[in-house]
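The chain below stands alone and is given as structure tokens, in the form predicted alone.
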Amino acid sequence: MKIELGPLSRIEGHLNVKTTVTDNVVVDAQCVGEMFRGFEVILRGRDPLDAQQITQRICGVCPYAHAIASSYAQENAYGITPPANGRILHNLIQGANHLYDYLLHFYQLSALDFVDITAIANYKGSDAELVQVKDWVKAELASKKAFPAAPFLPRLEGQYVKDDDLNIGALKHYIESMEIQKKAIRASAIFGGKFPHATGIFPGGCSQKPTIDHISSYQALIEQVRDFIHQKYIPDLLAVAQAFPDYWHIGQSRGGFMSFGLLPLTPTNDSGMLPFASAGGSRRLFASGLLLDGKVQPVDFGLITEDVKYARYSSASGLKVKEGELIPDPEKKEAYTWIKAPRYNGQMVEVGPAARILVDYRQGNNQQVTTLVNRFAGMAGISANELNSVLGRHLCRAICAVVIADFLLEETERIDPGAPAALELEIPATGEGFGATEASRGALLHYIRLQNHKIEKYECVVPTTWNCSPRDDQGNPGAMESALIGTKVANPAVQIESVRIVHSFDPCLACAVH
């Protein structure tokens, strides 16, 4: 039986997932990116300083990550190192954006896969927003129409949380989380200028000079976000995990894990990695590395290639990042998606929060990460290996949120308000550079090459391109496809189990089809 799950809702962009089900088991899956955008073509011939602005338009959810990666790539190409304040302000902007994104993903994009919204019909309290939702849901249940209770109803058939108190509490936090997300974004905008699409991020630092008022305002906002993470987000996630323990073992990808590392800790040119060099350098809050067969090795950008046999491009397959081409071919035979198939030395890898945590944990880079993984894994009765799962990805986001929130408050104390936050730039006629960071959804790589002071080539390899990739030239599925294959489903026509797997990756198709 062939079933299409699309159009998938509660994700960014346009994704379809085509599945083949035999005896209630998914035996094949195809992730289909349904549009083409072409940002790398748009950038050719432009002033290099356009890049960190234009690439932010790849995504409205994680624009700061693209600005940071682009700035890192330009710093590498220009041979410059940002001042300490510049590095710190980049960290503060990007870190607050991560906190926003984790809360958005759990509450608005994933919680309704597990929380029973119909429990609100039994709500006896007086909270005005919950009463309004109750009225919407009761009207929907009575009328059977597709509206007015959106985004809460309609929903997929399946098992949901049975505890009414937990359901109503999670719904209340769903509403509260939107206000907390706004606080995280306001914090980013203090130094970034605005959200989305920051104006303050530049290669060599930040155009916003930090003041005591800026710092105190940022701290106050992040403290509120951190409190919500500890008091609401973590308990809600653990409650869902307790209600659905099988999902520690569902949705496992079948490859390795890769992280480029996030939030550099020193003012040295950690962002300016030499072409084909290790993604090591100075330490980052979350370590970089490639985890294969239980062992971590340094990342070599020269081993990243992109296959296109099943992607709608007629450019050559297996090209390295520096050689990347973009020739659309919408009628290409055998192709089923606009997403390329990145591979690391021929290997499929998963990127994202699980990769970020596992790569760091296996290296013992950050003691707080190690402590939190051991604590929460012990509470759930699982090993670190089981973070490769639906619930594992959710838990890893929460661990990232705890670590980043604490770090951001510490990082604000390291700002020197009297010191420069950016360098004076002189764009060279020629040069090339890689910029690597972690968007909330995973490993993000930008490459720039200059000729006559203009952009000659620009390439982006983004998280969802890795995770939602089609089969490579050898026929091996991507991370999400492999996680779906083998899944047992109660109702093949609905497949709430498969949808929960898809949502655990937090796909961003706008990024993947950039």
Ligand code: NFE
The other form holds:
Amino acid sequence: MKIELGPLSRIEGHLNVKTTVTDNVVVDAQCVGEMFRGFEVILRGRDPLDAQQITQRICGVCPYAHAIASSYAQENAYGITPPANGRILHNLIQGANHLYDYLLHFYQLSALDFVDITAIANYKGSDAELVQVKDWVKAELASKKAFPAAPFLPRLEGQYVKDDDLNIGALKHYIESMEIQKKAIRASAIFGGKFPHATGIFPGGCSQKPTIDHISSYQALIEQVRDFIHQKYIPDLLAVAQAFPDYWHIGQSRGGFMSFGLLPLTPTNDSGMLPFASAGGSRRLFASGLLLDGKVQPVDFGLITEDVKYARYSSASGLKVKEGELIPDPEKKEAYTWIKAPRYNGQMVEVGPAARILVDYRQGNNQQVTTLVNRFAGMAGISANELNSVLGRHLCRAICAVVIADFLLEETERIDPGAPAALELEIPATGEGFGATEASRGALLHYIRLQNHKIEKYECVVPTTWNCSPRDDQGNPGAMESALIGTKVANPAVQIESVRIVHSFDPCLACAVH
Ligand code: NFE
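Alt. form predicted together with the named molecule, vs. the form predicted alone above:
Every chain and every other molecule in the complex is listed next, the one we just looked at coming first.
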């Protein structure tokens, strides 16, 4: 039986997933990116300082990650290192965006896969917002529309949390979390200028000067976000995990893991060659590395290639990042997606929160990460290997949120309010550079090459491109495809199990096809 799950609601963009189900088991899955963007073409011939602005328009959810990756790539190409304040402000802007994104993902993009929206019918209290949700959901359900309106519906057939108090409490937090997300992005915008699409992020630092007022406003906002993470987000996540323990064993991807490391601890322009924790101390809060067969090794961008046998491009397949091409071919035979298939030395890898945490944990880089993984794994009765799962990805986001919120508050203490936050820039005629960071959804790489002071080539290799990759030229599936294949489904026509797997990756199609 062939079932298409798209359009998969509650995610960014137009992802479709085509599944084949035999005897209630998904025996094949294809991730389909259904649009073409072409940002790399748009960037050709432009002023290099347009890059960190234009690449942010790839996405409205993770724009700061693109601005940071672009700034790192340009710093690498220009041979400049931001001043201490510049590095800190980049981190404060990007880190607050991560916090926003984790809350958005848990509450708005995936909680209702587990929390039962119909429980609101039993709400007897007087909270005005919950009463409004109750009336709205009741009316939508009573109308028996084939496609009831988002965001609370449609609700797929399946098992949900049974406890009404828990369901209604989580719905309350769903609403509250939006105010908290606003605080996180407001904090980012103090230094970034606005959200989305910050104007303040530049190679070499930030155009906003850090004043005492800015710093204390930022601290006050992040403290409120941190409180919410500890008091609401973590307990809600643990309650969901307790209700669905099977999901520690569902949705396992079948390749390696890769993280580029996140939030540099000292000023650098070394994105061209990532610092590697196991070889003498990380200079990022979360370490970089490639985790294959239980061992972590340094990342070499020269080993990243993109296959296109099953992607709608007639460019050569298997090209390295520096040689990347983008020739659209909508009618290409066998191709089923606009997403390329990135591979590391031919290997499929998963990127994202589980990769970020596992790569760090396996190196013992960040003591707080180690402690939190051990504590939560102990509470759930799992080993770190089970972080490769639906619940594992959710838990790893929450661990990232705790670690990043603490770090951001510490970072604010390191700002020197009188000192510069940016460098004067002089764009060289030629040069090239890599910029690598962790967007919320995983490893993000930008590459820039200059000719005659202009952009000659720009390439982005983006987290969801890795995770929603189609088959490579050898026919091996991408991370999400591999996580879906083998899944048992109660009702093949609905597949709430598959939808939970897809949502656990938090795919962003706008980014993936860029
Ligand atoms: Ni459009 Fe993005 C993140 C990036 S995902 S959300 O996070 O880069 O591919």
